[in-house]
Amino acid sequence: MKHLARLAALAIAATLPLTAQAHHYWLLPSSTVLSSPQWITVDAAVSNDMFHFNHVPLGLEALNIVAPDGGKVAPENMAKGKLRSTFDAHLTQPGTYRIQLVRSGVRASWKVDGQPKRWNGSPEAFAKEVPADAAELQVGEFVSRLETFATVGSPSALKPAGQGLELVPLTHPNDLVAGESATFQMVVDGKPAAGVEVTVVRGQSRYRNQLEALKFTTDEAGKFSVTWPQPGMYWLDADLQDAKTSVKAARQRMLSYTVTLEVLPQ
């Protein structure tokens, strides 16, 4: 599973150097629960420690902010530094906003004169740019989804997109409280995903010796429950591999889902 996570990290941060494969990637909002319309700032990075920007910024080319009514919110003050990317979002409607980076496409690797070649792109470009008779050609498809949520006033319903691996929040993602249990469902292409391994890690991992990761496996209905040990920001990640490819040369599809959740005190 760690290997799949690293591949997914490479997919979502396709513009990053290959050294980013062994790190976590994340979005970190300044607030997730707002009593009235206001601004939030979101950091995005690939790092060694959870939510501590110490490696490289995350590319925001695929950033999408979905308002409660389904409309789009334009990010403002986007910037990319040496260690993190950042942007602001003005949340003016009541309800829940989905802030996400979704990438899908094809990855390929092969050799030319013994030297490895790597490629990422769309299925259409794959047919034109990757030689079908390349030596040791390996092809896979990927769908990676990285997101977080913010609510103004009362929370509103969140519907899955129906593509790739997603989390359906049976407990609202902006109504999480330390010491209480929250239930979620993992779905693949909109259908319950059983047997998916889910990892949950509390932030501030830089300041403790153990990662203290919580591990869960979804049941037959794709569901699992988390009892939050303490308040804070949490990173939740799940990865899956199947053979439901759309490109003839691809033998497998790599699916990744990652979300940042805020757990509030009692």
The other form holds:
Amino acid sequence: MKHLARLAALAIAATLPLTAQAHHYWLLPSSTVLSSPQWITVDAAVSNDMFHFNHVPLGLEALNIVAPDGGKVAPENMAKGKLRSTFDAHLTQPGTYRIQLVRSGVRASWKVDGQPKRWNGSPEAFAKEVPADAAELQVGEFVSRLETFATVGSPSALKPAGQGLELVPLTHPNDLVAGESATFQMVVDGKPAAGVEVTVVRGQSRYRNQLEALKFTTDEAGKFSVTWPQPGMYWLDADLQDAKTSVKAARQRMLSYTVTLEVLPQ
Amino acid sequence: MRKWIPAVLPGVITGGFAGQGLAAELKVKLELPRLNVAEYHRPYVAVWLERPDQSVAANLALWYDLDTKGAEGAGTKWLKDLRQWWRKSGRDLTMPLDGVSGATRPAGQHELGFAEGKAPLGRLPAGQYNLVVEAAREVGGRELVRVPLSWPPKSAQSARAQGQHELGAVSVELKP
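Next up, can you give the form predicted in complex with the partner chain of this protein, since the form predicted on its own came first?
Starting with the chain above, the whole complex follows.
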């Protein structure tokens, strides 16, 4: 998770527009629509091109696989390579599984004798470990959520966790077909988030000259609709900043949400 | 494995239904082309009737690998490759489908017969339908063919469509 944290930290420290992140992080499931209980394998990486392993692996410490009944599924064969992380999951129940990496905490940077120092951890640890009078102290909070979904049999409902930025799928994420429209809602701490910019990029970006990113802005109810131009794996990302911090020293809270969606042909 | 029974319904059975005479019949002929490929697997095939909004009115036939065990797990693993059928109907059903499921079939001509009032066709409201045949082959392609028809038929009719890859000719014969 170091890289996720670093990305978050860089974005906060530099207060760059959040879309200026150079790298993308993602999960790539082998299958999302299954007709019988079976294994899937998932890759996780940080890269320049969508769904190509060309930068660094993604840490899986915060990995969580939620079964349709709300129980946990333990990932198996977890491994970290030089360019990607990978794990398997045995999906035995009918319904929809949520595969997610959720991180939240405090990020701080300051200077000691002109040398930059970086720190990240929980709000509780922050009070103990970060000197309040540090030089050029910059503090931010973050909640980042990276996920994907897989369904055995008939899709089941998905409920938001109510923390940070999330996507509420009004169209089921494992029922997406090229040429059809899908409607989603962005929520912050469980409440509809209007005016959120959402970027959607189709995979295989290595094989075209332009990223061809689709941009959406959520309406007053936090909703937006995507008509999938063609089948494929899609990367959907939204980032947002607000001031709902739990640590006083933090001015900003950086929220990010990223999901991989599979769109099937007609 | 269950053998397909051409369902030419004896009038006796339907005779009891509110003044109806002989039951209307729906015959489907479909061709699975002989393909010259290095690795050939019999295709999974679904045959169903859909309403104009593409919702499923009746599942008529489903041919797949009925094995419940094997090196690759149950044959149901690949049912999702019948993409449209899976999305519109299959994922909400429990396999095997009584009177609908059957084993995969070899290349060649296959005939299916259905009669009104009898499973799996049942009794459908009068209207326009499409007979849909979807075929998906392991390490091969997928194809879907639609033949429009109106049900119940007022006179003997036939209609056909031609598949290009995974399906050959698909024809439908209707008898009132």
